[in-house]
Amino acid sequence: MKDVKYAAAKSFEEAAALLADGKSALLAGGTDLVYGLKGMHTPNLPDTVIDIKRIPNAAYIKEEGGFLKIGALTKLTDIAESDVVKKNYAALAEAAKLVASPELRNMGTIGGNICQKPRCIYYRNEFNHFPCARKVKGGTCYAISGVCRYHSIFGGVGGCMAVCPSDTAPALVALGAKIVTTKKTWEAADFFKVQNKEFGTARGEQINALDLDEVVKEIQVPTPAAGTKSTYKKWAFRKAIDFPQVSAAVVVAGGKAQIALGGVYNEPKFFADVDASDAAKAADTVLAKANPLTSPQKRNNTNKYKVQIAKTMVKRAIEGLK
């Protein structure tokens, strides 16, 4: 494991200031960071770990001013079990409940879940055995000619086929959430945009558009209109402790569906105002431009299965909300 220095921040602003050197990383739940430090899968590992667990009043769930407000250090378990979230923002509660295992949900935070690194098998390979495009300048995406069954079916920014692994990200996008940081308030759909020009650097390894010295403080989800229903569906190779191969967050109101797919693109793939009157047709519409990969590998050489599974997830979600 890489030897790192330790610092503790008393506020999000202090943490942001400490991150300004570009060679530091935040420690909250630690479920992703520690894994990366031990695996040494990138040449861009931090020199300093900044502990933010002790920042006061940073874990909360409350409805205020027309929004559900969730502190960045709120544990995923608390979100999944919140009566308020389950009642009015079901897709988010269901997504939080499906993250990993109970033990990891008890440690992991909502802020960490939307700021984790890609889960690509090449990106995560120990000791940087695969210097891929996300972490090394001039690197290549090995999934294009290698094992691609876990990867994007909608192409990739900068040639990278790694997908957004977060369960909560599609739910936040479909619900029209905002992400409040130390610098600005992001629309969730913009927050998860991959910064192509930063590939080959620590920033390029992120699944979001944050600056290296920018810290998530709060998630805000607008209170849904009366009659709005939402849900989150997930498919993975294992039912527990696995990241989604395909997921679908669906919010239906007034006959229209806001749909965000996870596990199929660099970011949650968002489709606004889809006609929800016919679930099967809606599913076909959403996947109409899918372009699955097929590589020369003799085994596991395609991710075409994701197209049909995504259609099924969308169809089941919409039918279940009627």
The other form holds:
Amino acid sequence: MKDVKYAAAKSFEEAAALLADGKSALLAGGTDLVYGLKGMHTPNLPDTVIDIKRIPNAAYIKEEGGFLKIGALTKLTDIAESDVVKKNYAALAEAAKLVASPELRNMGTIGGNICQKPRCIYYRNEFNHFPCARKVKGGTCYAISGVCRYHSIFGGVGGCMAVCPSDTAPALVALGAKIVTTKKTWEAADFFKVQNKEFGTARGEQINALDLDEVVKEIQVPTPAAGTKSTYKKWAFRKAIDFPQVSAAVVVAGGKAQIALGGVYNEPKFFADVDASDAAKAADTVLAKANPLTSPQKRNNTNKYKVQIAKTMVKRAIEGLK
Amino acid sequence: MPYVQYPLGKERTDHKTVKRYVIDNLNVHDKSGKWIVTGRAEFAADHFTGHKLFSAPILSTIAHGNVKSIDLSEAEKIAGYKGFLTQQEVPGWRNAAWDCDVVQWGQPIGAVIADNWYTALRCINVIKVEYDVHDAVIDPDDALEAYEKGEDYPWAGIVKDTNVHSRTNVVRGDVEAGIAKGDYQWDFEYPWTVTYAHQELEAHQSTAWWIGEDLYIYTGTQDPYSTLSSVAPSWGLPRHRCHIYSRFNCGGFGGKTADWGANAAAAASKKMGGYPVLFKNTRQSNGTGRQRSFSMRSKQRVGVMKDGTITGWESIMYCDEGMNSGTPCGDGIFGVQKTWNVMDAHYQVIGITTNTPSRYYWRDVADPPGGKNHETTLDKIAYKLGLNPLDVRLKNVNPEDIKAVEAGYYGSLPWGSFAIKELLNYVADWSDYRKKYHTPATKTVDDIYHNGDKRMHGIAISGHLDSHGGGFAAARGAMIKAFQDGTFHVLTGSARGTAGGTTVCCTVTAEVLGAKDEDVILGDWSNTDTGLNPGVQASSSHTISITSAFYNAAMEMKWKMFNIALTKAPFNQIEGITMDDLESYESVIYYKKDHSKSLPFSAVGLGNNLAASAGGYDTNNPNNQNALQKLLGQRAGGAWKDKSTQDGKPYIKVGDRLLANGQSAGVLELAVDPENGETEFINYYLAVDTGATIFKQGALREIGAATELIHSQGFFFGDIYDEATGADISSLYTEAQFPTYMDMDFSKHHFTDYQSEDAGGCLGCHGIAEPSLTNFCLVDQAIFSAIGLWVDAEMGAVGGADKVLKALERGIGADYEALMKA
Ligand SMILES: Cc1cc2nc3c(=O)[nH]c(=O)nc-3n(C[C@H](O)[C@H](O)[C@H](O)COP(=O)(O)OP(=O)(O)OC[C@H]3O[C@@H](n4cnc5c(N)ncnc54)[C@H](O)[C@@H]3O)c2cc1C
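Now show me the form predicted together with its partner chain, since the one above was the form predicted on its own.
Expanding to the full complex; the earlier chain stays at the top.
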């Protein structure tokens, strides 16, 4: 386990200030961070962890000023079980409910969920056994010529085929959420832009565009117009606990669907205003540009299956909302 | 449920408390279980808290080559670094036969010793290793091509100057003539099957310390006896100076083969002047170092009559052994050789070594890959002939009077598979198989699955004989410890398994002593210092020999107890009394002629008496042999050689070698969603021939566990290799794919013990889960029945949606049509 120094912040601003050295990381629920510290899978691990769990009044769910506001330290369980989220922002409640297992949802926060690191099997290999492009300058993407069954079907930013593993990310993108940080307010779709120019550094490993000294404070989801319906469908090899291989967050209003796919690209793959009148057609449209990987390996050399599963998920999500 | 209760053998008139060998709902008094759930149990890592050092392995990042240099300079700067063990310092970490240090990615090439396990990991993280890299052989097809074409491929460096060596070749009759005799001659080919690792809940750990020339090790293993046998000579120690304890570390918590971890701890402790050192694997080293099933591909040729009779069968199997040239892949032919009555046959297994993780036993000896290949051939024959796959099996299964055909290890052993016929018929009736059977890709499941979409219905049947373990050759030790209060501890020296062996030992002991069940509980098992010659794996093939040992030990204890009792009132008042005048039931000793004269066990004053015995079938001690015979009465597990009978019952002569065979049959019904490739078990029926079931609750639990394993094999297990490096990058350890009850609907698993007259199983406790595992072939057979397409095993779970969708690209029913045309 990486030997780290410990500090605790009393406010998000203090946490941001402590992050300024560029060699620190926040500790929220710790379900992702500690795993990384133990496995030492990357040379870019932090030297200091800054505990933000003690920041007061940072875990809340409330509707206010046309937004659902969720504090960054809100536990995924609370989001999944919140009546207001379930009623008006079903895609988010369903996504939170499908994250990992009850134990992890009880520990894991929404802030941590949208800031977790990729789950690529090469990237996560202990002791940086596979020094891939995401964590080492000049590294390569092993999935392109190796096992690609879990990887992107839409190509990869900067040649990295690791997918965005967060379940809540597609839901937030489809719902048009904003992410409020200590520096600015992001549109969710921009927030989840992978920074390929930063590959090989801690920032480049992130599944989002945050600066290393930027802290997520709040998630804001615009309250949808009456009649809007949303849902989140997830497909994983294991049903009880597993990251999404494919997921689909679908928001339907006025015959149009906002669709964000998870697990299929480095970022949630967003499709705005898709005609929702014919579910199968909508699914075909969304997946028309999919470009599954085929590696030179003899066995297990493709992730084509994800395209068909994604189509089925989108189709069934739209049908289910009718 | 077929539920035959067998009367006990005649020999067992020596005590009246004889019970039927079927004990329902026995309450198992397992003290250790209580300790585990209340946190009182101490695992290997729990000993010497605050007074030990830690060690962790560093893994090779190449598949084949030599370690040129190891740069420890950065590690040495880390506070808490204590030392480094090279591969050469750990017995067993480098095989003398190899042409190099490294034959597999992820192989341990050294270990760090530090004040803390996390410090050790930090050190590993900064150690730089330079290698001389040799060409590696990752792909078994490449290795095979080199062998077949004599081309200049690299060798894996495991077997001298070749990648391939033939292991098993069984020629029976004239295979060419047999095939020619058939109305049809068909060829089938099967691609590589999946490999599965033995996964434990915990990464392996061993704590070792030395006191002078005595070595002590707490280690996680199911087989402390084998660990002792391998560790003691590694250090030049006589066995009595090497003390292996595996208490609490077995079953799901430990592993089968721990000597390399035990040896690493021993080496580290030696280096630290005997100070205790805990060697612990990382999750990844645990994953890559685990033994797993071998994978197999095969070419088969059959001659078949119109009625389904197989006239000749040739099966050439290629087996990827990984870096373990000792893989028992020859067992891949066991099912086909022993179950089906084909007198003109050629079965061959060719073992191939590659620079990939070690393959070995995986839950089952006549491993699933072979079964899968041959069961699929039976299905294909049935489909091509338009016959029901059940009928093809019934047509070809061995008749009752079959005799051993081949010479040699397996051939000399008895056939014992006629109960397969009963089992197949039984599961077929139970599941309503004949009514539910349909032509592939023609039936949907009745439930409306999604907005009117329907899923395809699949059904398959399979059943065969399977071996589990090579017989009861080993002598096994047993010890019973008596307490002042009249209770007893059973010290089995065997690992804690699901439910079987150890509990049976308690039952046997209680019966012989005439004690209440609850007065005989499991003591400190798995401790070679308290057992004579222990170390059996619970629920596995050696249960017979250990139960016979307990029979002996209990007889000895009873002798001691009765003789002490004779010195106490009221018995000391009876003139001329001997122990033959006493009998015991329910923990009370009675004067046979007058039951008003009695003495409870608790009043005997046994003190801390010990009784011990060795058991086993072919030990030289005639007592042991007799004990087994007595214990089993006229029935015994394992197939019997020449079907001798006594009073019309199977009878095994003392000294006969037994084979722990198991037989089982299953029916699987599943639904396939053609839109997303998802497959769901609808019903899974499994019947396992347990022979005489001693401990029904335990037997059923273990058979139930088999259904979970089959489910897991179908949908969750399956190694994933990076073909460029040979690295096992299975998400089993990097992700979270090890299934739990939340992943499967156990209510769809139906299982039973089946007590046939064919002594294919013994005592309801040996390996009864494992022989049934070959039935996992049902998963792809049932998928074929649903969609008319074979899923390629490739890597990852066979029933995975990725595999099904890949098959579906060929169009529903396409493989079925092609099969019918060819
Ligand atoms: C076995 C397992 C299964 C999992 N399955 C899933 C799954 O199915 N779906 C899924 O989505 N996730 C899954 N996860 C990933 C993840 O751990 C959780 O989803 C969780 O939400 C992370 O939250 P946390 O509070 O524990 O984050 P932490 O581990 O505390 O932090 C994660 C990362 O986010 C950063 N961070 C935390 N809070 C903030 C903040 N406010 N501002 C900026 N950066 C921050 C940390 O520095 C760290 O880099 C799984 C994890 C495990 C171990």
